[in-house]
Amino acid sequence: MTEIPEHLLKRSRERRAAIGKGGDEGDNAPAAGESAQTPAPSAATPATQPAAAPPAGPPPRTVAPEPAAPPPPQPDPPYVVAAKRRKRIPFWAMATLSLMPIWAFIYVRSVTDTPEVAEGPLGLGEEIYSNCASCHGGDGGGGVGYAFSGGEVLLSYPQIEDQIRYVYYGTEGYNATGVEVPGNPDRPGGPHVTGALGVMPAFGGQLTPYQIIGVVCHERYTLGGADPTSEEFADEFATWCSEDSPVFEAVQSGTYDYTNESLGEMADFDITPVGPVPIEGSP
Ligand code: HEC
């Protein structure tokens, strides 16, 4: 048993007296009797004894925050427990995972970009043709200018050199030199006389020689329907329009060295396979 301090006992007695309890205790009567007395000492004590302060001190402590404690001990809900127990993604895996979108992008491209893109003269020619489509039609069906499709352009230009030359010099180039038939003089229904339909712009200064070769290949093989495997066009295709066309390659790299028998001396030029001036076309 520990000793209960006197002042605590006294306070207990006072409390009991205050709530009218403690009839069972013998000292309660005296306590009640004292109660008349106690105020006096307590009134006196402030002056003489600061011991009155302790009784005042403890009460606040009885209002300690303990009652507020009960709420906290709530257990974590199951999903929180599960979340805490779950394994985290290792930090090194984050780098890998962050690349997933890029992989997805590469994968989708590799799957969707399979349609083969033509290389060489035909691939280039298809791009360059955007300069021609407004007058000749996107599919070469014609418009302001002649049609290329359905073999039309092949009837006009059996020789690819003549067609390249015409695109290079245009209507004005031919008119200036008095050459009237740039292509096939024996064309069914009569030759295409330069200037008869309108003005075909000269592309010599606007496009490079190899771009002109490319777009002419596009007009003949892709739009005009020439068959690169046919006896008629196999040689031409291999020389001018195939992926490893030696002429296209030479012109593109600036090492072109081509001699056109019919030009004789004049064949000594270095700009394009077309020659330094417009000349009459061949059947
Ligand atoms: C501004 C309109 C216009 C544009 C752009 C144009 N052409 Fe023409 N093209 C014509 C006209 C008009 C003719 C007929 C010219 C004539 O009567 O002398 C023609 C004729 C031709 C011919 C001769 C066809 C034949 O059957 O006789 C060829 C080949 C040709 N163009 C190729 C091209 C190419 C290649 C391009 C693009 C690099 C091009 N054209 C862009 C208007 C155009």
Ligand code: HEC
The other form holds:
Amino acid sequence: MTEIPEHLLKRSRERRAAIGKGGDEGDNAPAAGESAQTPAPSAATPATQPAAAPPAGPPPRTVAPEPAAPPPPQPDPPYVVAAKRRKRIPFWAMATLSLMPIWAFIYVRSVTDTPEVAEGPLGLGEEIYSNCASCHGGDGGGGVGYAFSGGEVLLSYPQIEDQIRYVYYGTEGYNATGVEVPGNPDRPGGPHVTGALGVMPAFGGQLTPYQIIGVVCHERYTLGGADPTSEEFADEFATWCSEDSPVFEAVQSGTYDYTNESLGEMADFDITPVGPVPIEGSP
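What would the structure be for the form predicted on its own, given that what you showed me was the form predicted together with heme C (HEC)?
Just this one chain is shown here; partners and other molecules are left out.
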């Protein structure tokens, strides 16, 4: 047999030691010239297998089960299908459509007649009437005080001067002189007695003379229904309540005070003077 060189045996022992086999086993290796025979294990002693080393590195990953397939989508109802098929408004038309309300407003204003704004005594009287509405109603239908609407005020005061006089002096002024009926004592349906529905305050100290003319004109022609074009009221309206009323203009400018006994320059208008004290009934 060929003898193994010593340096090869040494290298073998070092390699075995590096892999954990130990270097002593190499010392027990058969020397050169000796038979390298290993006694066979006894039949009574079974050969033991070394335990398998655990695998190096992280544990193997498990593959997640695939999710179940989702159910098929339900078909759209017919109205949804119809809505999807309907043509959409182009985006460029949205700006035009957004202006439609403005155009509609302008069109309505263009074809709608502008309400006439009353001027002169009637315009002023409508503003002043807020002092009377709490008793006589916003539309003149009455309440605490007598009604004006439906011609009621015209039955009580056929002449505008008597109504102006009553508004100026009030219930106390008439009662002080023993007058219980400031208007028409032969009024259809019975006369309106002073204080029957409440005390009428004297507005002579609260309103100017031309403001009283204005509110009386509003009560007679706007609420009471007097026709300014009729033969009965045409002259009265032109003198007291029209926009160019000479009495209203003179009283407003201070050239005439309707509480004076003398008409002065106003005598040309042939009106019943509104005296300083109440008189009974209509003239």
